[in-house]
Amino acid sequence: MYNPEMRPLGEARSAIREAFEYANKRKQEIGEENVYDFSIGNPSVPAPACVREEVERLFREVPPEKLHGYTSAAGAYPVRAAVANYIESAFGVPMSAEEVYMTCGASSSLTITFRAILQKGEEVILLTPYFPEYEVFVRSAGGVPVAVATAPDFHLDLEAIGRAIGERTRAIIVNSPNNPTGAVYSEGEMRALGALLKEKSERFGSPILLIADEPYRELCYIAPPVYPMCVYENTVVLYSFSKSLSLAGERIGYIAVSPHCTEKEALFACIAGAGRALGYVCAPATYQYAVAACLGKVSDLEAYRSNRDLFYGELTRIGYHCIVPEGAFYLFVQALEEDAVAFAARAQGYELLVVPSDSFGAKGYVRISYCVSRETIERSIPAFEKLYRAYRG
């Protein structure tokens, strides 16, 4: 009677989101203070004061109905030419309005770009860790997900990624910094890479194209990450402004297809067609125009360096073992078990929230999300050292 492939996920959240509602249902039975929840990515700094200027302007300045009306399916287009500007003044690549498409955060910008370019049975190349929603994503759309692991420091690992490239191989999907290793992809990798791509796309007659999913461009500790559109024609940013400006809530980011993709007029009408096909069009009106005049402001992301640096201090003090981040606001450290499934349940008796590595494609860690107060940081290290303690004695 209904769709038998949606029930499951319907049922059953994420390993992100389970431990996100645990959480949740441990503060309201024993205190917000006295439970440590490091499951979700949810920004702690708030918005730059940009973002609360330009929305009481709105409200003071914009009629009604433009304000809280339906804009064009992909978006204002004055929205969408200020993107277009912003991009080629900061990276350098000559984009226009018509090559960028507004979208309600992150996953609408996946959904869409993902069922835009497959047809059933063509492969995706999923880099692992990744977040877990790729593969249902990919999976959703009709395609294959090929997981291929990383090197043993997260970062990218060419010859098994050639290995997999196959003449099924529609994409692959870039996250630098990356969620939830904190790894930062250097100019020279994403050129290799791009130059692998080319030399494989010319030999199987078909452009290979490159999906960087950039929520977490702006968190960098280290140089910041290479456009991706500067090192490979065929590419298509996704973008998000849900960590940059902490405006997860309001759901709003773009897909920006690159000037020099192959037919880029025929990509870019596939993904207005999927996110007709979807029902993602007209992404939320103020927040469109609120964003346009905040290009290029963050927030005050010095933040999660501190609580970074704190966090990873104390862990690897204490006895554990992770690789430092060089951005985003994750730490992806090693459980003190082969089942990190078990050592994240085990986690919870001492009010510890963190995310198993099972659902990112890899075994033997957990995922810690430091986007959090500094105070719960503080106050989580005795927890965490009781927990070392009854593994190690």
The other form holds:
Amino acid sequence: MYNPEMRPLGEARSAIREAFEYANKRKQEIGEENVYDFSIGNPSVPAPACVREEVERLFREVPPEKLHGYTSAAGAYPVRAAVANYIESAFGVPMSAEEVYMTCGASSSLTITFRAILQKGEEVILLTPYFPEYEVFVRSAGGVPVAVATAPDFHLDLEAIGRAIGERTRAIIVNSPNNPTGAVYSEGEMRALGALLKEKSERFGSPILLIADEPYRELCYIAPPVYPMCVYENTVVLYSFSKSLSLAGERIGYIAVSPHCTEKEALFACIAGAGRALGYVCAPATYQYAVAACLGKVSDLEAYRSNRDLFYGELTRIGYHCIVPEGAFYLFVQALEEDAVAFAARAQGYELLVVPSDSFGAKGYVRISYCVSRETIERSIPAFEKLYRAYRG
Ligand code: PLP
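Given the form predicted on its own above, I would also like to look at the protein as it appears in the form predicted in complex with ligand PLP.
Everything in the complex follows now, all chains and molecules, and the chain you saw is the first one.
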């Protein structure tokens, strides 16, 4: 009677949400301070003052019928123009408003992009470990996700990517800084990826789209990542203000189509068509105007760096293994047994809520989200020590 493909998606919560809901339940049972919830990537630092100031100004100065009314489907033109100007001045790419489509955050940018480019059975390359929703979104657009492992240090394995590309490949998603590993791909890696995609596009006679999912662009503890449009022509950048401005619940972001894309107008029309088919209508109006006034501003991201240093230092001192995250706000830690689901379940016994890597398309790790208060990390360390001793004596 109902769609059998949707029911399991609705009933089986994602592993991240599962751990998050369990943490909320435990907080009610034993008190917030006794639960160490590292499950979800909900920013813990407040939005910068410019957001509140601008929202207050908009409420004061803009007539409500304008402020709360529909905008054009692609976004209010001055907002799109402001985003294009920002990209041009920050990264040197000659963008125009016509190449910017405002969305309800990176998730909707992803669903719109897949729907815009995929026909049934066409493939999208996902690099493991990956943000779990990629798989859901590709499949629901009729596509086939093709998982390709990254190198042992979670950087790009170009040979493996090259082997996976075939005539049905329409796109590859790159997420740098990366959720869940914290890897930031170097300019050299990205340029090599661009060259590979160019070669394969020519070989198969149709452009392979580089989809750069960039909600963590500014959360970078090393040199900032190269702007993907600078290394490859057929690129779309999916940007979100969820993390950089701590606006995850407000649902605001954009798709930027490279001015160098093959048949750029057709691609943009497909994006607009997909936004329409999916019923987005337009991105939230107030927050379109608000972010346009805050482009280039960020929350106090230093808190994440100091959390990373503290947490990485403590966990490796205890004996856990993980790479130093170069960006984002996650540690990707080796589980102390082969089965990461069993390890995460055992961690729960110590009130530690972490997410097993299986749902990220990889085995043997857990993701620990450190966008939490410093005190939560400090208080959790004895529990991590006990967990370690339970395995290693
Ligand atoms: N892509 C990645 C890699 C993410 O980690 C997230 C959220 O955590 C998203 C996309 C979705 O972000 P948004 O809140 O903008 O939909």
